[in-house]
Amino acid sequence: MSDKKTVFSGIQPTGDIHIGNYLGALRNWVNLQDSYDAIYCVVDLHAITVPFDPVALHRSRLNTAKLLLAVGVDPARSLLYFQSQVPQHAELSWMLSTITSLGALNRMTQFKEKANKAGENLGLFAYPVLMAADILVHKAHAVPVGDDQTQHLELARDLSERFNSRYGEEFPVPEQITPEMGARIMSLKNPTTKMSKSDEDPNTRVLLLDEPDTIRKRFKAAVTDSEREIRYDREEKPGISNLLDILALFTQRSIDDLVEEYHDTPYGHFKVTVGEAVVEGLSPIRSAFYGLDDEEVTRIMVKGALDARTRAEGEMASVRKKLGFDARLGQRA
């Protein structure tokens, strides 16, 4: 096993990835496989907790699978692997829910907001609790999440305490990683919310797969405001901010320079060079995608599958010898 520490990360299982995924969670993997030892996961499981299609779903799994492949997720230096084919993680979801509260799981706020939309169950109740095992389950010591998944972060690290505390010390107390810039991609179209698959308008966001033209209507259509320069300033200008943002993480440069350069550029102008830099920086990801032979693909994910669930395997052996699952009965140390 590597000497360095463990990164867990996580994404649901949908074609839909946009340019926020990409620059707030994807790219920050990428980056992240040199200096960590790192596990990448589709989690399937957490996909069925609102309403699905099974057909879709299996479609939109090994397109995830192959966008992460796209971007640059590596399987010579990753774990990366579909959740639902190693079951270690439901295993130990089962155990952290015996010391979870009900209070704990009634404050998240994710709970609320998709209960709302897709109905109430126990699965949406008790994701948090899946997420948790997922990262506890590989005894990660990081994780990148976004704001929006801090709460959940929060959680996985109360119960490693909770588990240690209890029964032993077994697991890691898990660190957030959030980049310092890409961490909220707002919405085009409304630029004070963050950028999402679900929103019903399709305007909204930029999607990795997306035709070039449609990545120049949208970005032509963004949301600006009724002002003329080109300044940084999120509570005033959250929308040119939100366009500086993207250019910046899609050329690498700084936003001081940026609005140096553009500061007395029309609006309609900067945006349409925002869309360039988009189309061009998508384009090396969308011939990757098309590129990939579905079978290969699916071959990298099976044997993703039996590395980790011998991974998690191993070390569910200590979970389960502390809470007197030891398989040699009567010798419970």
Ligand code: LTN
Second form
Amino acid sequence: MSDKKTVFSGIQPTGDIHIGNYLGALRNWVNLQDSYDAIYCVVDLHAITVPFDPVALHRSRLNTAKLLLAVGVDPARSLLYFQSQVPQHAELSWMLSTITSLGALNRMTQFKEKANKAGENLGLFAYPVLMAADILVHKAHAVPVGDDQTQHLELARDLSERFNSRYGEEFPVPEQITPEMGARIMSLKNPTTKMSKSDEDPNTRVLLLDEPDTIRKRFKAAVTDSEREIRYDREEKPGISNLLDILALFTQRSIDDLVEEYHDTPYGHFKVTVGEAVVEGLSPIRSAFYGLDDEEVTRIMVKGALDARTRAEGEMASVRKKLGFDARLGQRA
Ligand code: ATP
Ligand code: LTN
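Moving from the form predicted alone to the form predicted in complex with the ligand:
Let's see the whole complex now, leading with the same chain.
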């Protein structure tokens, strides 16, 4: 094994990937591939915590894998696989559930939101424990995610510490890696709520595979404010500030620089500029996606699962031993 630290992250194969997912998380996944031992996972077991159609899920998990490859996750440098093909995630999740308090799960805001929308079930309630298991089964040191995952990551840290103090040192305490800019891209229609895959209104988001004209249309219709001045103020001008963030990230320019250039530009023109920058920035991702062959991607995912299983099994042997589940009889001190 290499002496690099391990980075792990996951994305659900529900709905289509939007620029919020990309700017908040996936860009970091790609950037961290060289400095860390990188492990990335399409977390399909998480996707069944809300009502779903198995045929649609089967298709969308492959599409999610393809998009990850298209944005630059490189199977030569990263381990990429489907969570459901590595049963050690679920095994560790069970073990961690026995040291998780109901109070901690009850405080999870995402559970409340999703339960209100989709109905509750035990899996949805226990979702953050499975997420902790995803991270800890690989002994990950760092987890690149958007800032909506902070509460879940805190639980993973707590569970790591609790396990270590109860049963002996086993897991690192994983750190969250969140980008300085882009950690929370907002809805284009309601810029005080985050852009989300599951928002009923498709006009709120821009997908990585949206047609150029759809992208232009979405930005033209983006909600701003009643002033006429382009400046950065998340409180007073959430819509314009969100557009500035998006433009800065897609053009790799600073907010100050953009504000100086566009300060007096009419909102309509500014929105066209942002739309064009996004069309241009997403164009290589679209081409890469449509150039990928489904069978080739399936092969990559099967190979990834085999490697991930071997790796996770190695970690679990030591976890099982700590709990008294040694493979051999009579060997405990
Ligand atoms: P949903 O809103 O339906 O829960 P989602 O859009 O949050 O879905 P996920 O698959 O849950 O999508 O998230 C994948 C990754 O993208 C996570 O790391 C998450 O933190 C990040 N992310 C999601 N939405 C945003 C956003 N609006 N801005 C920045 N990062 C985001
Ligand atoms: N809960 C995350 C997805 C997720 C994840 C993980 C992220 C599941 N397991 C492990 C990082 C590490 C979400 O909803 N975006």
